[in-house]
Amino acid sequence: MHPTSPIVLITGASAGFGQATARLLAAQGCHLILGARRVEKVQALADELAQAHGVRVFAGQVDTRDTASVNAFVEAGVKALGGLNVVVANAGLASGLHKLWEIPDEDLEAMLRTNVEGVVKTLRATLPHVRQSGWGHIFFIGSTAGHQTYEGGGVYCASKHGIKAMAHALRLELCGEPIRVTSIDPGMAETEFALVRLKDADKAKSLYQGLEALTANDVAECIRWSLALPEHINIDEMIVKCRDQASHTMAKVNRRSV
């Protein structure tokens, strides 16, 4: 049975599709356990939602590459919260544009850890949380490089299929338990990503210059419809692109003269 007020945890919360997320959920009446590495955004995030809308909110200090601190982070949540129902494993990353032969082992093991590790180890944590609960659903963050490659984002191209992969086979792995698993595929989205990865603000806001990009709101929006669905109905996979974007990768992409 779908609870009135769901508890749901996001990991990758500071910031991006994970706090915008935050913000939309807590309006719903969700509450909230939330999760990100710097923790001083997270909580005047948690500060700011629970005086908004009268929502319990948890906040804490997670590495999803670390299994001791995503352990701890969800057993303290769900302690404070008193249970667990929806996940939301957002926390990732690309670094770089490196063709494979030359992408460096900090790049290679930033995006492998935190986009595949860490999602296993998030879920490793939380499942047996919702599984008690009795009802649950649980979103992984995927991306349209997770359809189709492109040059210079071969690792994060795979670290993507690897979320495919890992959806469509939890989809498999919990068929005929109340918990439904719902992959949200995004293309070009204007969030904190292209400055992460190209570590400069000019060549990442050139990036969605003469288009209109997808923003973070709009992937927490997919997210809550999802979630608001009747029972019976699973999205597996929503792939969610701008109306400027015709291809998974950048290949046909409309822009207007600025």
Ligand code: NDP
Second form
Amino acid sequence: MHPTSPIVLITGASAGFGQATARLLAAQGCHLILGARRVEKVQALADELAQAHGVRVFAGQVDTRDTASVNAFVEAGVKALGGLNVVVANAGLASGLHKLWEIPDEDLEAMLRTNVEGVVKTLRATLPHVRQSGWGHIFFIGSTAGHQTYEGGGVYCASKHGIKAMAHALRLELCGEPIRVTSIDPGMAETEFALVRLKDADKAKSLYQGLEALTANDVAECIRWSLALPEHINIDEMIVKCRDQASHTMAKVNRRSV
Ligand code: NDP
Ligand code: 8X3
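Please show me the structure of the same protein in the form predicted in complex with this ligand, now that we have looked at it in the form predicted alone.
What follows is the entire complex, opening with the chain shown before.
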């Protein structure tokens, strides 16, 4: 049975899609369990949303690469709010734009440990609670990079192709249970993503110059809509790009002169 005020756990809630999703779902009356490494940002968001919308919000520090950290975060959040219905396994990143034969271990490990292992660890810790609640929805955050590849993006694309595989597998594994599985797969969206990847504010900004990229709120809206649908409807995957991006990579992007 679809609860009127579901309890939603979001990883990567200190910025970008995670933060925007927390804002949008709190405004719909959802209770939230929010985590990221920058716990002070998550705590400030939690305080703001609890005050503005009268919902219950738990804020915790979590590094999704670390099993003990994920387990402790999930247990504390579920204990504080008394259950869990929806998971948004959003924490992720791209690190660098190296060709496959040049990628440093640091970037390789950051992407695979966060985008693949971190998502598995999040799912592993949360699913028993979602099952116990009797109704649930698991959101993966994939990417157009899970549908195409580009030079310098081999490992990031591999990690997002991995998300696609995991979402498909989980849907098969949970078939017959009252739990939906959705992968939201955005194209270019202006968040902290490019800054984290390129470590250069000017280069990050120039990526979106002259085009109207997706915002974090646009992606949050896709999550809100998928969640609000009647419960027999499952959005398997949603590829969402801005109108200025015609290809899954940046090969065909419309830029107005500035
Ligand atoms: P942001 O950089 O704005 O946000 C990323 C979030 O992930 C931050 O809250 C960050 O928090 C968190 N995070 C990163 N590593 C960890 C970790 N080890 N443990 C816990 N939290 C972590 O990027 P976006 O919002 O754009 O990205 C969110 C997801 O969307 C990612 O999976 C990304 O791959 C995907 N995506 C992004 C697109 C884009 O163009 N922006 C397009 C398609 C997909 P903190 O640093 O505080 O830990
Ligand atoms: C982010 C989109 O094109 O930078 O997942 O890989 S892209």
